[in-house]
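Presented below, as structure tokens, is a lone chain in the form predicted alone.
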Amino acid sequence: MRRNLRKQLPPGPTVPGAFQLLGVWKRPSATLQRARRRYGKRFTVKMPFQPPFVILSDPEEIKEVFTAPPEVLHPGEGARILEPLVGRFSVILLDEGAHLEQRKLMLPAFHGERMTALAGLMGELTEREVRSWPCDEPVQLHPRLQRLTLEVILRAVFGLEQGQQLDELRDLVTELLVFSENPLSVLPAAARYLGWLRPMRRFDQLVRRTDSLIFELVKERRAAADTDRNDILAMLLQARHEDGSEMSQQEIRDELMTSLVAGHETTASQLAWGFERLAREPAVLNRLTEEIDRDDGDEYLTATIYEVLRLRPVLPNAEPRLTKQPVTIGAFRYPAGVALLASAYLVHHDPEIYPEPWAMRPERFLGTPPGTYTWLPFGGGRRRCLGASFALQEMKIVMRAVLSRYAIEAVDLRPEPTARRSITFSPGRGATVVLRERMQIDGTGASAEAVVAA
């Protein structure tokens, strides 16, 4: 039966699934590029305990996937490996009507006035963190950015203030993230509950303790009935289902964990890639710093962030879609039980779409908005990331704060390799740079050319 299924799918690597998993973990970008060169814009990969994955990188086929009826393709089932962490009520894991209802509940939290209200808190936390960074010596920015984005999530989403609750939850989540560096973290839930695997036992203990803290927080906030707060938890406590019922404690827990998982490591890694690239692109850095110094808009800053998201997407593909019934995408008729993945990484590095795809050129996005099916850092279609505006706002605030204070120098002009952390790509050497205090360099912080030259 498995052989018959394979015959219906596009060609792909034939080595055992364990070796394919090792390849995408140890050399993720190189593995994708090699398969693309050999098999073309669609190919099939197989990993242990999971359905066949078909990797797609043709924008027209991706459009067909993103616009397919929700009963035909189930992204929630395709992302089931995240359930032990985010929970079964996570908007990421729901499909069809349940997903639409939960998405409607979540949507107001990440748009408009709420984002504006959170900008001040983001700026305050960023300034405090950035001031603590060491100068005139090699420093890894990625772990510092992880610390910052975690603090933003815990304060802006969970609404926590300084104190024991914040400290304990921060420590628990930090340890949970260490687990994401283990290849076991991408195995489905059924394969992970193996009692003899010590990492699995520790992971379960951490999740249980984290859940206990979150349930306690939700209970406290619900009892306080404070309607004047701007954090995401406050919005969830006020949200109501179509039948008028409030969100359950478990639903709120799952959406809070989803916001943490989706908005912490991804944003930290994306910022780390941004500074890793800027340290090696003096022309881009000069122009960006000049715009920040003039403080007369953010057109080039926005374009630079778009280009970083294109050049180094931390999520290599959009949420997998599991076929629930046969569906034709492009030239293939896919049977039920196959996961279709739109590859952001391969689309973003297609020379037919982006000339000189490995060059950093923010000018690509000056006056030209990103394409719906050719720029995929936040996925697409009905499943586009709810927190996209949150992430973009945070990236702008952090980049502006760092580049206003520091000049950035590369320690090694060679690009950093790509490292896999669970489902994300991050800089393999932690985005190691040297920071120079700009005020000490030019006395005013006003000359971008002097800063970069120094």
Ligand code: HEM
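Throughout, rigid core stands for the largest set of C-alpha atoms superposing within 1.5 Å between the two forms. Numbering follows the first chain given and starts at 1. For clarity, every value in this text was computed on a predicted model and none was experimentally measured. First, how it differs from the form predicted together with this ligand.
- Once the cores line up, the CA of Arg209 ends up 2 angstroms or more apart between these two forms.
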Second form
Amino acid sequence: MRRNLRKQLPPGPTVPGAFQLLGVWKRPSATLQRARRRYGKRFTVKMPFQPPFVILSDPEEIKEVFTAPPEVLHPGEGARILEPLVGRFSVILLDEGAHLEQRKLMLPAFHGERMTALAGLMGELTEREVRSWPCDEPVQLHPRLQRLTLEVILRAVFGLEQGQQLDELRDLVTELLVFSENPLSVLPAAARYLGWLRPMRRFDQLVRRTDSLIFELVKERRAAADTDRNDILAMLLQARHEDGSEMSQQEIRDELMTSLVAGHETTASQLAWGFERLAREPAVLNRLTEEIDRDDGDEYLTATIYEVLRLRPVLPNAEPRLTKQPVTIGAFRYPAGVALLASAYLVHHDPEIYPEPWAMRPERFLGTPPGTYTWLPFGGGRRRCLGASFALQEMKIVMRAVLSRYAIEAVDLRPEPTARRSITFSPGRGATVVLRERMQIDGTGASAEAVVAA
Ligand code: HEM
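Okay, that is the form predicted alone; can I get the form predicted together with this ligand now?
Every component of the complex follows; first up is the chain already shown.
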């Protein structure tokens, strides 16, 4: 880092950039916490071929970042590596006016009321998946939750019915998502045509086949002009630009793929952490199961989900915001070319904000909604996650379905370590638990005693 620039930025680790990258990649939680203890609520991390990253964990400064004008901070630029998968119109990649335009087109599709209409479908898919889970032996829940959240996106977002189209798209995107974890997939398009990069040719083939399937689907759905559907695609087909024009098939394709990439692994990993935590927290599990058995609202379930998102945010930070102009945040005047990163992980574990931050206490959120700048699993400001209501609803449905049917036990009481899967943090042993079928009462519900005894 240039010496002048370094003087303008908060202090941070001084080891060479390659080591800093290694620490952030291999032991992200420990590296962040160590730097926070040593340098305070803001520090600078330098990695090879990257702008300096300033990690922020003061809610006041995070507020300033989330509310800065769109021409000053650009989150879209930092996400460009996703372009081969999500496409150039993706709301995640855009900034300023272009971002606002795509976001406005998408917002109605993710509105709370629309989500309620999708609850029945989410419930049906969840029941089908969950009832096939094996009992009385160690089972990894994470891969099963991935299968479920993928099915939910394909049915609720793409609006696919069971049949050949669904089967083919499921196979294609499964391969694509595995592939996108390979660092090669982020190479610029030109490099991919080099003959020796055979995996890249496969990636491009997969993208082309996926695109043509989605374009076919869009064409069919436009021709059918069915206005009774509840899926996200139906809403995008009805959306209009300010000049009254429809979204192009490429725009629709890009936003559908964006929802798939942004919403599939995140929700699966967050649910996996939920079960990993609950299996080790019998008091929370029992109180939650009692509420579910009483069928008496979802106050504790909601608070439990907020607490899981606080304790184990699967995205440890909001998208990095690249400074395009000098900007003052807190006591620092940042020049252009710096990435400002709001750290959900550090804010969520700050004992001044959350006393005993490592303890799981859903009670923190009973009667107290999460704070806008102190609870950041979905980021914030004009870039806040568009799928937050979708994800929260899905998490509630899945947790309720699993805990109504099964008692869960940890195989090993030590917490699972954090594993990095692409950009998400997930439980390192796949959320391994033992499930026990719960006693049914009159065939209508499960008995709380079975869980208490477990
Ligand atoms: C537990 C699950 C999820 C978590 C933890 C999560 C988290 C996030 C975070 C941290 C961001 C960046 C926000 C920022 O930088 O301020 C984001 C953006 C986004 N998420 Fe999610 N997400 C989840 C599920 C979903 C789902 C299910 C969908 C769609 C079906 C979705 C769609 C999006 C989109 C479109 C954006 C980009 C918004 C923009 O740039 O304007 N997410 N998400």
